[in-house]
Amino acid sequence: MTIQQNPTNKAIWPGIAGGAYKPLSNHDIKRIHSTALDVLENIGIAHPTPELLEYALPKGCIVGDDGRLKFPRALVEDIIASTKKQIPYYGVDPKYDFEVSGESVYTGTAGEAVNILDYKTQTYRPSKLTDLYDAARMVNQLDNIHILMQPFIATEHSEDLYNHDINIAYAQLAGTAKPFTLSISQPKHIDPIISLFDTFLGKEGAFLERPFCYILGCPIRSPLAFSKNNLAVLIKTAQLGLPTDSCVASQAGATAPAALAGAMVQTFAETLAGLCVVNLVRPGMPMCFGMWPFITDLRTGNFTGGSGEEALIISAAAQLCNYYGLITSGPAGMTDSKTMDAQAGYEKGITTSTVALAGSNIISFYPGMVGSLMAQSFEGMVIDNDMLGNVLRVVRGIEVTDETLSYDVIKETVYGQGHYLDHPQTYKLMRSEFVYPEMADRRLPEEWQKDGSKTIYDRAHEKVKEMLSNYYPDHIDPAADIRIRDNFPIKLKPADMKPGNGRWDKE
């Protein structure tokens, strides 16, 4: 295998290259690709807006007698070839900057759930703005999560979409210094949010010079129809030159064919339509290609995120997109379990491992998400961060060199002490060869019993309390915060952002 350079002297690092798992042959990939282009050229996408047609018709797209927008095959192929094959992700703090290209793997939260799973009562409650801020604070402390992608909504503000969008932007900005993403409900909210970010930066236009937040959405309503508001958001971000993540989440057996190959064809075509929109508006514009085929349990018609079929199809999607050099995002770490139990563990593990091995660039691995994306567990975020460290170590693989083959080390030890525990090579490789999970319990059984026989869920709850009672980021300058609050309807109170607020310190 290709030896991966280790820039950190640690066992894992952001941007480890995936791509070892390839469930499709190259012939399969070309057939899926060709059929998807047939779909775009002959069936097309329903409900194109007049704004889109202003860009699409002069470039050779046509509206058929059925009212659907058809994309010529040659146009789509040219756009795939010309779209940029690398995307910069900027952190609020530049130390978190990185550039995505090739099969490099980074991870983020995801979900937009509407509930929080309470550890003590094991019941769901509506997610609030303070929960989003708390999740952002956690992501800033979890090393294996590289991007904060909006994990849930602020349900108490969901009736007023402007207030909701402004406040989720502020809560995530206040909570993390890493790159983050937002789902914005209407394009008219984008300019005020950019103004909020400029106020934080202290200069008009500063955000677009170095955008630390991606505005994402789902411009397609499967099967093969545009979603009006999300399409308008996608067009607006392209007009601004703001890179975006266009996510298409069809569901095999419900809004896409039950045949997994057919679901891939449709979802690839739908996501290509989003890429075409972006590049029709601004040629060469990079876009994170969010091809997210989901699965239906055909016994009930319910969505299932933790199935083997989901692990397979999202990995195949990553391989397909990597074949054409597209920058990808992919969902993983979902579970249909209602809590953080053994079912959650195995479902999250299989989907996260396969899509990482397949080389999806931005893995939206849903840390802590339970209940088929309906709820978020703070304890689950900590557990899944732990799990992800091991997944990334698997993706990194084994480096085989003259030095690592260790012939001389074996010879010295066999004729010497007879063990490797205090050999210089062991000390040298202690941190760069091995990952040491924080939540997984590797102690002897008697030590575990003496400590109260705690489960990983129990230990994670203690860790969450520690993280959220003591850590409050302060990267927003107080003067800038005053200006933000003077100009925008910020609902997150200053007292909510300091120790002693009662959410976790009295728990």
Contents of the next structure:
2 protein chains.
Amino acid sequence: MTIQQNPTNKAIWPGIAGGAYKPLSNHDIKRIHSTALDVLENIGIAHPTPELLEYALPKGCIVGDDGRLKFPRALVEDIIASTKKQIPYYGVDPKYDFEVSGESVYTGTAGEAVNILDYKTQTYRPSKLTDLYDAARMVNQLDNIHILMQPFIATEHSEDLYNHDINIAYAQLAGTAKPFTLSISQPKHIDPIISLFDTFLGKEGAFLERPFCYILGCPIRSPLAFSKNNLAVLIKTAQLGLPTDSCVASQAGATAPAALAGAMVQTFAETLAGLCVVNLVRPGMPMCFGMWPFITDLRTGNFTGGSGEEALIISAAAQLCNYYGLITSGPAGMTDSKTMDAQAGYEKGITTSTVALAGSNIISFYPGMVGSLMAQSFEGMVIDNDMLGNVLRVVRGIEVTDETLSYDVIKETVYGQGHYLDHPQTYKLMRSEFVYPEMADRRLPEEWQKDGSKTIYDRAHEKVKEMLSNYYPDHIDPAADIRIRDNFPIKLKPADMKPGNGRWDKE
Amino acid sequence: MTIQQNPTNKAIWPGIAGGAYKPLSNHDIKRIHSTALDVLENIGIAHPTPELLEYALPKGCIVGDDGRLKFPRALVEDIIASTKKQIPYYGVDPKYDFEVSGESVYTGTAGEAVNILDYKTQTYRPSKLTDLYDAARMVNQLDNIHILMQPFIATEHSEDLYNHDINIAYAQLAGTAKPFTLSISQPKHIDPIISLFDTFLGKEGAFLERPFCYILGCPIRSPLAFSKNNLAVLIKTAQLGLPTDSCVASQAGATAPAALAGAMVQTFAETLAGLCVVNLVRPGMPMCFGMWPFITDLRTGNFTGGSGEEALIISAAAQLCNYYGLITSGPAGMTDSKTMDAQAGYEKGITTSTVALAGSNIISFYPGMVGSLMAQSFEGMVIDNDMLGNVLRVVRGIEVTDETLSYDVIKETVYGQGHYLDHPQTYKLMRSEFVYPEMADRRLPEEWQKDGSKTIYDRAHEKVKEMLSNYYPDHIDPAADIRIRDNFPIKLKPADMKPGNGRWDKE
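Could you present the same protein in the form predicted in complex with another copy of the chain, rather than the form predicted alone shown above?
Full assembly next; the chain just shown is listed first.
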């Protein structure tokens, strides 16, 4: 492999390049691509809005007798070629900035769940705004999670969408200094959210100069139809020049063909439609290409996010998109298990490692998400952060150089000490070649038994309490916070945002 | 990808071809290979026995002034080229026969642990002969485990090695009709074991005509020394024409270089030495190439089998060996967790999926093994069998054909019913495109909660009791069993081998 440029002296770092796993041949890729263009040209996408048509018709799109918007092959090819192939991600704190390109791999939470899995009772309870703030504080402390993508909604505000959207924006901003994303379904909420961020920054227009938050949506309702509000959000973000992750979550066997190749064709066509929208509005605009084919368990019709088929198809999607140079996101780390057990472990392990190895750029990985995206587990976030350490180490690969081939080290050892434990090479590589997990147990069985035979889930619960009881980021200036609270209906109380609030320190 | 030949109409089958994950470049591979040949030619292997020298010296090997056996480059190259590239595996029942070649993937238990993890007490207890018989009965019922490789020893007989070896041979034969392997360290025990198998078959010499059991050992003590007894076993099996899996379990940072590339160089050289021994004794003989570089946690010196580094290096080893056409085994599915929790799940999921995707032929996978190979969990075997379903489905890949691209299916659906649930393609592909797990939970959260919020580990315990309380294979003919018991010190009592023995049906 090409030797990875390591900007640190650690064993893993953000932006390690994937791509060593290639489930498809180049011939397969071209056939999927070509059939997807047939779909866009001949079948097209239903329910284009007048707003979209104003952009699309002058560029050569056609509305058929069937009312569907058809995209000429050459237009789609031109847009794939001309869309920008790098996307900057800005942290609230610039130390978390990075630019995504090529096959570099970053990770984010995601999911938009509606529940929290309670560790003690093993039941699902509705997720609340304070949970979102807490999840944001977790992400800020978890090294292997690079973006806070909205993991769940604030269910107590779900009736009043304006209140909801303003408050999730504030909760995530208050909890993390990393780049973050929000899922917003009402275009009219975007300007107030930007105004909130400008208030935080102390200057009108400051946010769009360095946007630390991207606004996401799913502009397609599979099969092959636009979703009105999300399409309007997509157009609005493109108008603003805000990059987005336009994700299309079809479901093979239900809203996409059961044949995995066919599900790829349709989902590629659908995601390309989103890329076309963005580039029709603003030529050359980059977009994180969220081609997210999901899988149906055909015995029940239930969605399954932890299956082998899911690992395979999202890996193939990453490879397909990389072939055309697109910046991709891929939904890995889901599980159908309802709790953080061995099933959650292996389903998350398999989907995440394959997708990362295939070179998905933004692993819209679901740290802590359980129950087929129905609930978030705080303990799971801690466990999955550890797991990501293993995955990223695999993705990094093995550097083969004169030095690492170690002929002289072997010779010295064989004719010398007989083992490598004390060799200078071993000391030198101790931190740069090996990842040391924080939660994974590597003790002797006796030590584990003496410590109460705990599972990693038990230990993670202790860790969550430790991480959340005392860690309160303070990157919102108190004066700015007063201005924000004066201008927006902020529901998080200052008392919720400091020790003694009773959520994690009461136990 | 090349479309896989599916001999069944199921979604997965034994012998699916891997190879889509390639952690190394061809240039890397050639450099590792070349440096390993330097090691064999110049540093060589310590402690060659007189028996080995009789074979080795006439073929051009040299004993240096340092007493080490050096292998000329050309000899090693010739042996790599001329060793047979297929290995037949015979079931006790011929319906389990298969031949390993190319990048086809099969799985087996393995580990030689010394403990059983008790589900109820969460403690480790010594493994016994009846446990081995029970584990063999489990493998016979688990579809995704193709070979019973000896998972643990019978600790109560470990003082008397003859009794031990005869009894583990009998226990595994009695419990499974699949191909199996034994780890035997005394060459003088091999003839009696073969005699036992001949007695089972009712004819002297019958076993070697269709050997359903291969005898394994680790002929190398890293770094770069022969292990006397295991070397003698290797020579003996080669003399008999019995293929073997000669595995070399070095440990990067302790008995091999800390640089992963260097650990590969040394372990490749060591495993090649085993291949040379086999082919010096019997030219052209195939050998399962067990290049098993392990990893050390350098903070403690403990072995870690569940790390990202382990997944990476065994995947790279599989790719390296496949490049030279060697039939390989690879140690995946280990975990450092002491129990079957989320850590066990993700460590097993990551190592197993990457190694399978790299095309290791015999995944000497550790179903149910926990605690860095210290203990076997029966529940874990059931869980890992399910996990293997996901892994093998990923390895199979996506078939891209006119039919699977589904253009017409998409068109019919978009202009027709609007969903794919009832489409004839969906019905047709329901069983052949998708794997349905047996243990993994895909229910709705309410159903899971109503059923007691159990983990997969809890459900697996119920399953183990069901599988072991009533399933007693009867492929040993009663008359043959009497002859075996007359001639060998068989410790498993007939009462241990039928319902009511109190091991699994007492609860």
